[in-house]
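Only one chain comes next, encoded as structure tokens, the form predicted on its own.
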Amino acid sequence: MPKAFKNLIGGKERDSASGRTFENRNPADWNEVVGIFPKSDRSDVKAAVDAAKQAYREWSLYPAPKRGDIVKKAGDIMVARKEELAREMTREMGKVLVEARGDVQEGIDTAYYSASEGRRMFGVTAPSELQNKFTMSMKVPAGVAGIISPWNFPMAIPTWKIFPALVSGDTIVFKPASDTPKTAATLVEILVEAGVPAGVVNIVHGGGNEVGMAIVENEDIDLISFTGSTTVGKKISEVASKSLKRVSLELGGKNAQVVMDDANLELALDGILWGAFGTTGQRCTATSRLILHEKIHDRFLDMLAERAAALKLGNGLDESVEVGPCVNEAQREKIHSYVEIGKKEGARLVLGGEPAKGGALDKGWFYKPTIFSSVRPDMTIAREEIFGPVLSVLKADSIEHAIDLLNGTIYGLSSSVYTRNINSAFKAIRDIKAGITYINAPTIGAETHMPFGGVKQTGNGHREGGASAFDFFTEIKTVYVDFSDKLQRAQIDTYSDNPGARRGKN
């Protein structure tokens, strides 16, 4: 019989106040039921926010450190219970183990960098343009945090959001994506274990319109933090406005590889492959397009079609598998739509395009890493998010043909250039609309210690990871001290014609 969880509520396990509950299965074996979770709804969420609203006053007066000091020991207990973590990761979102631990793993690192900064959260100091007067400026909490994270990462997206909140002096409703919950439910669980009082992190499991909208619409909740899709990140943002609350978006990608005919082609096809088929495609920082220099176009797209076609689909949790299932049914229908309209416009289909079926793969959601060359810049595949293991393959003639093919999508997250030549990459560096850039390096592979987000349509402005994520999850408060005992106006005083009212002497 599977497990069946509850939402945590102002420190108390409740189920749905409606009773009703959805169930989480293994993409990889849909007859595998993970566990039983609450349906919940706007009234779930109320007392949610009640809770964590309640519990801001006391946890904003932690001194920063001590919330600190609780997150860092919840990344030693991720660092005891890493593979547990990964083998639960694997088989309710279906990533392959050696991916499933990076994934904790960079929970692991947020938690230790997060619990540092409890210690750095410095202000600005600046000499006053008066006399006996004081200025600095401070960080302080930021109220309730709402917190919506995807599937794709149900570990170290959460992290990026939750550490940084509660170490800002945060306090927390967490919808978490309803294909991830487990995972999502057990980090809730090693907060807890940590020491973080009651009603600082609350989670509501549900659907999007239900519950995820509910936190926006909430009056109580001060920001929203939410990965996700382009088209519900504009929802989030269009409603979040009427209340005026803070919000961070980071939403679609259509992320290039580059590969010129100077590059170190064994090297770029290594990170084609990862980029492009590494979580079977489902990253917002996967490679769905890759543009190639026309002189070695026809080489390098033989060497990818020999080794794609050598990757080994199946259950993640079997360490020899290198491609695992999209997360459900509905992905995979939605990725093999996408393959249609490709065939339809006019690209050339080279590999895969097709569900991968036969044995095992038959119990699970599996698809075929797939390759498309002849690709032109205004097809569907080329412009439009796939999320899947997908690639279009582009033609370029010169290192500024191949930047303006790179550019030309509503998107700008990651980008990947593959040259030895320090004047291409540096005019890359200068020149590609994207928050990332990497130089001889796939799409992916972020660190935890460096701002990650995109321009365009992949965001609108912050950035996680960091020192950038406090900015969003704090306030700042400027101060001024004045101990001179007698007005003093700024602007007016300072610079009044009568000298002695420059030295405060009016």
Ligand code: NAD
Second form
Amino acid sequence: MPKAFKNLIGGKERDSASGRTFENRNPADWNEVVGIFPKSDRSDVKAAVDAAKQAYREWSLYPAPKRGDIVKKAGDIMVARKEELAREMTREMGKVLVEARGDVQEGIDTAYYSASEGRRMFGVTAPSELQNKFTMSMKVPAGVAGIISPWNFPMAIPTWKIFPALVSGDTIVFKPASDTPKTAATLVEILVEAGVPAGVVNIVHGGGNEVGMAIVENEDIDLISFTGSTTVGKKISEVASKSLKRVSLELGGKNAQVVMDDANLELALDGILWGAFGTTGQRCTATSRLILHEKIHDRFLDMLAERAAALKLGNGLDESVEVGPCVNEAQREKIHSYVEIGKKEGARLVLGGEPAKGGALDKGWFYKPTIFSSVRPDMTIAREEIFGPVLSVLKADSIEHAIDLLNGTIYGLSSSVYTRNINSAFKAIRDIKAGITYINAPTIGAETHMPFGGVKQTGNGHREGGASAFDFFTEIKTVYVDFSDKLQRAQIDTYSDNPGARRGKN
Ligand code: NAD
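Counterpart to the form predicted on its own, namely the form predicted in complex with nicotinamide-adenine-dinucleotide (NAD):
Full assembly next; the chain just shown is listed first.
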């Protein structure tokens, strides 16, 4: 009998108010139920927001370095449980074990980085323009944060948000993706064990429309940190603007890797295999387009097709497997519908293009690594995010042409250029419109202490990772202390050329 999980609201485990539940299943073996979770609604969200609001004052007054100590302890527990967490994640959403371990490690790195930031969270002191006056700015907690996360990085993405929010002094209502509730529940359990007080972190399981939107609409939520699709991000932005909530949106991508004719082709090949087919292409930073210089186009495509055809698909718990399943049936169908569109629009199918079947693969949502060549920039498969193991190959005749093609989408998350020519590399760094550019490395591989996010319709200008996350989860308060014992008027009494200026002894 699979375990039944609960929401955590105000430190108490609770079923959904309606008593409804949903199942979480293993995408590599659909018969296996990983857990049963509460299918919550608006009333559960209200209870969680009330609890977070009530816990806010005490938590926000607790010193930031001590808040950091609790987050560090959560990191220590994650280290001790790393293998168990990784296996749980693979069962829940299918990514292969080596990647699941990386996902957990990203959470650990974020814990230690965020904890250390509790002793930094620097403000600014600056000289006042007036005598006997002191000025400074400081970071203060921002309030109750609504955290809404996707399923593709079930540990890393929630920790990118929750750990800096906690160290900043915010309290939290967390709604994880309903494909990955178990990893989320374990993360919250770890935070409780690490010493997070009741009501500071609340988790409400359930669907996007019922739970996610109720969080966005709630007037007592001060800020929303959302990672997910551009479609949902736009809806959230629209609704949140009614109460002028601060919103951080990390959305879709259509990332490209460029390979120039002077590149180390073997290296570029390793890069594209990892970038396009790692996590079954289900990363916001996955390489979805490959732009090849015309001089190496045919040779590189042959090399790629041969290596991609040999990738081993299967249950990610088997250490020899390289590509796991799609997260669910709907996702696999969506991927296949894009493949059909690609064929209809005249792209050439080089590899794959259908669900992977046979033996154990029949039990899960597997899709063959797929490559299209002869893709034109106006084709749907060159423009829209597919979020699966499908790669569209385009041809360029120069670095300028390659950069133009790379920039030709509504998204701007990650980008990669393989070249040994320093001029081409620096042109790419300057001219590519994306939040992240890699030179001689694939589009995936972000490090937690560096800013992460995208431009154009990939986001709304915020960055996660590193110190920039703390800019989002705190407010800035500017403080002036006047110890002159008289009224001093900025801009007026500052300059003696103003006839109305008061000049006195200081
Ligand atoms: P999604 O937008 O369907 O869902 C994301 C989260 O939002 C889930 O928790 C979902 O339940 C919730 N949600 C859905 N509808 C909602 C609504 N109307 N109101 C409030 N919440 C709602 O995305 P997904 O399928 O879980 O994840 C894949 C997408 O996430 C891809 O587009 C991918 O590029 C993107 N992503 C972006 C980043 C990034 O940092 N830029 C990272 C990972 C994933």
